[in-house]
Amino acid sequence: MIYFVTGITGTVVPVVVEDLMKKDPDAVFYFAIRKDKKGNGVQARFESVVDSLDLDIPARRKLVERSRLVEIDVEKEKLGINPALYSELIEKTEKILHGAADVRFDQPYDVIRIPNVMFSQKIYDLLDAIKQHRELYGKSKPTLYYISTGYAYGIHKKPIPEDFPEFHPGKPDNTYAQTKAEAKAFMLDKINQRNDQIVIFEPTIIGGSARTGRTKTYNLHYIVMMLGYMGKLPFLTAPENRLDIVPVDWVAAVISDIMAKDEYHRGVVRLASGAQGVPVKSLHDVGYAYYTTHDPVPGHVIPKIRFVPRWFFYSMVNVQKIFYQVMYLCTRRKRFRKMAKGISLLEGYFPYITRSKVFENSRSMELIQKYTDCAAAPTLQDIQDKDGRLIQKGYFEKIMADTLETGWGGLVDFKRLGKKTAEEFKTPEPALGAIRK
């Protein structure tokens, strides 16, 4: 099979692959890439991706030897390809898979709605292409496989449906939201209006690998362990609320799955664990815990964080970032600016820690079931029947683990915090201080 990938050098998209060398003897690859901020060009870029998967030597050496790499540019027409290659693309893709994406919570609508909503429907130009070709050519249907994420639904009260081939949003919780409810709708109304072949994937939040609890992306729940870790982050809220962790490997599989069996080809599928989600305050626990056996930092002292009601804690909040704020214009030192950017930062995360998010997901797991060798996702948290007896056991340590071997990738530098005394810690500094711009 012949595909055509955006997102290589994501959190989800490289696991993919490497599912797909197994799976597939006889993909081949059009890897759609761009220079990055650096100036890594895409040669480079592709090649320490490669160097990072998970696969031995050969079968790394076999997907070099079966990809090509395209490099784009978003803004423009036919996203900016060679038009030899552009048509070289129409005529042998069979398979799209659409996993890039801006994942950054703080972005201003007209910025993120380039990467998230431009780039969909130019996808979707360049599936509508190779359809009309293979159509003239008597030959079956290309299938585009588009990332989405559960979080597209926005502010539910209620458990958020499965409800295709409708979609009924609530308001966005931020820009990224946004933009992928509106390129969500546009794919929809693709598959309702002209019946093309498309899945949408709708993963909640992913985590790292439930086999080697590693992960390419420290966001979110991430963030919240390494500042109770660091001891900014006094207060927190909602302690009930669950959040839907998924692990990244599972995600893969699942995607995988149905794109190498070719059997599932029209439809949306949720990734999520549903009614398994891991309680706020659990989370909180286990790490504390694990941390404050496992440190490596001699003399550290790991504050417990206090649950307060949402009120104060949003107060606590906004009363930070104010007086962050007046210190900069006070003061011009690019400390506080720092500062108040990262409070900004973490707001963005504050709508999946504390607002009631439950996924339904059962329609999904009859597909999953059917279409899939996967079973349910690996549950973050140990599970137990009412009786106390461990029913399923959880991938806490593997997670923690990693971040303490990595130092959450880089954000928290252990020497630096081992010359602090240990009476530094024993009172809560002001929050969000170790958030990295």
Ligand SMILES: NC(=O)c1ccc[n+]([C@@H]2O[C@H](COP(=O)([O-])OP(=O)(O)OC[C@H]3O[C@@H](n4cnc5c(N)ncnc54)[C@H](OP(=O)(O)O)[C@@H]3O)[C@@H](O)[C@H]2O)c1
Given for the second form:
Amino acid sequence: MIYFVTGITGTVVPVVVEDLMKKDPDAVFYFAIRKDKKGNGVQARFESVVDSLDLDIPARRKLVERSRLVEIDVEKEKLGINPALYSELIEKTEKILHGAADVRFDQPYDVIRIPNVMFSQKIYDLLDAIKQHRELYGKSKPTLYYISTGYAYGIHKKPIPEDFPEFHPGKPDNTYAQTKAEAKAFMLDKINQRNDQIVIFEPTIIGGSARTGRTKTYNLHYIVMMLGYMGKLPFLTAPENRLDIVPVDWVAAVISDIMAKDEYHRGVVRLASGAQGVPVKSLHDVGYAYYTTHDPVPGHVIPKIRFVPRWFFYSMVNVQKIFYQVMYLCTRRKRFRKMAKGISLLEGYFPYITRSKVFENSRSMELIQKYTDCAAAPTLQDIQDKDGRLIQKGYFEKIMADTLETGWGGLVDFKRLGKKTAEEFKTPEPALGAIRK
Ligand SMILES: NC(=O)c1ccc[n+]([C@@H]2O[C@H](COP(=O)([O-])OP(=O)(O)OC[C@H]3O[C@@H](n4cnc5c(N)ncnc54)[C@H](OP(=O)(O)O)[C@@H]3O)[C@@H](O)[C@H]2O)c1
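Having seen the form predicted alone, please provide the structure of the form predicted in complex with this ligand.
Then the entire complex follows, led off by the chain already shown.
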């Protein structure tokens, strides 16, 4: 099968590609890729992705031999792809995996609309051109696999329904959710009105691999865990809220099975843990126990987080933000601006933690059972038996071990923390100050 793939330098798509290499012996790829802001070219970026894949050397070599890089610029017509190559894509591509998106929660709408909505529309134009070409030559229809998000549904007080072919999102939590909802509505319209072959995947929060605990991106629950470890999150709220976290390797296994088996071509598959969501308080308790037992910094004390009512929590956050903003205005010290920015970034995450998000998933589980070799998302949390004792399932330990091994992907410098701890916090750093983008 010949695939055109976006998002190869991200967190999720490389794992899907790893799987496709194992599941489709004839896989050939066109990878849409751009230079990065540091000036690394597309070839160098692709090579570093290949080096990071969980494939043996012959499989990596095979992937390189079967890959062609397509430099893109989403703002340009036809993604800025040179015309000869665009025609080649139309002639050859059989399946598109569109996994690229700007996943930041603090971007202005007009900015994030480009990678999340406009990009998706241009990908659809490519699908449409491929469809027409294949029809002309009597070939099978192409399929577009689009990675949306469960959070495109925005604020829903009730459990979020699986309402395909409908879609009724609530008020968006942020511009990311808003633009992902717009893109989903666009794709749904093409399925409903034009009967196009489009499969929309809706993962919830994607966490580290269930097999290894590893992740490429340390955001959302990872940041909250890090702040807890650093003692910079004295308060939190909504202990009973459940976080719907699914491991990246499970997400990739479902997507790649559906792509490689080639039997399911139209609809929405939600990738959620549903009733297995992990309560915020459980995550805190397991994290607290793990980090205090395995802390690599001698003498470092991890305070317990206090759970407080929502109004109190949000007032504290606002007071802190205003304090840092005023301090920055008065002193012009960059440190205060960084703190205020860090709090704003965290504010983007809070809706995921403090607002109840329960995702129905039984319809999708039926699809997953029918069209893939996957079972339900592996249990992510340690569970309690009937006497309230914790039965360890191990996933938490894996992801927490990874955070200590990598220092949250470099966000935490244990040596520096060790030095500071040894100085007995003579000059304590204000809360929430460790967030970095
Ligand atoms: N991670 C989650 O928890 C989660 C949950 C639900 C759904 N999703 C969805 O899953 C998909 C993959 O997410 P992810 O976590 O892998 O994201 P990620 O790690 O941030 O990767 C995003 C990918 O999109 C590419 N991209 C973004 N803007 C682009 C642009 N303007 N032009 C070209 N490429 C662009 C990035 O390329 P560069 O490296 O060049 O920036 C990167 O390859 C997204 O559609 C996301 O909405 C993710």
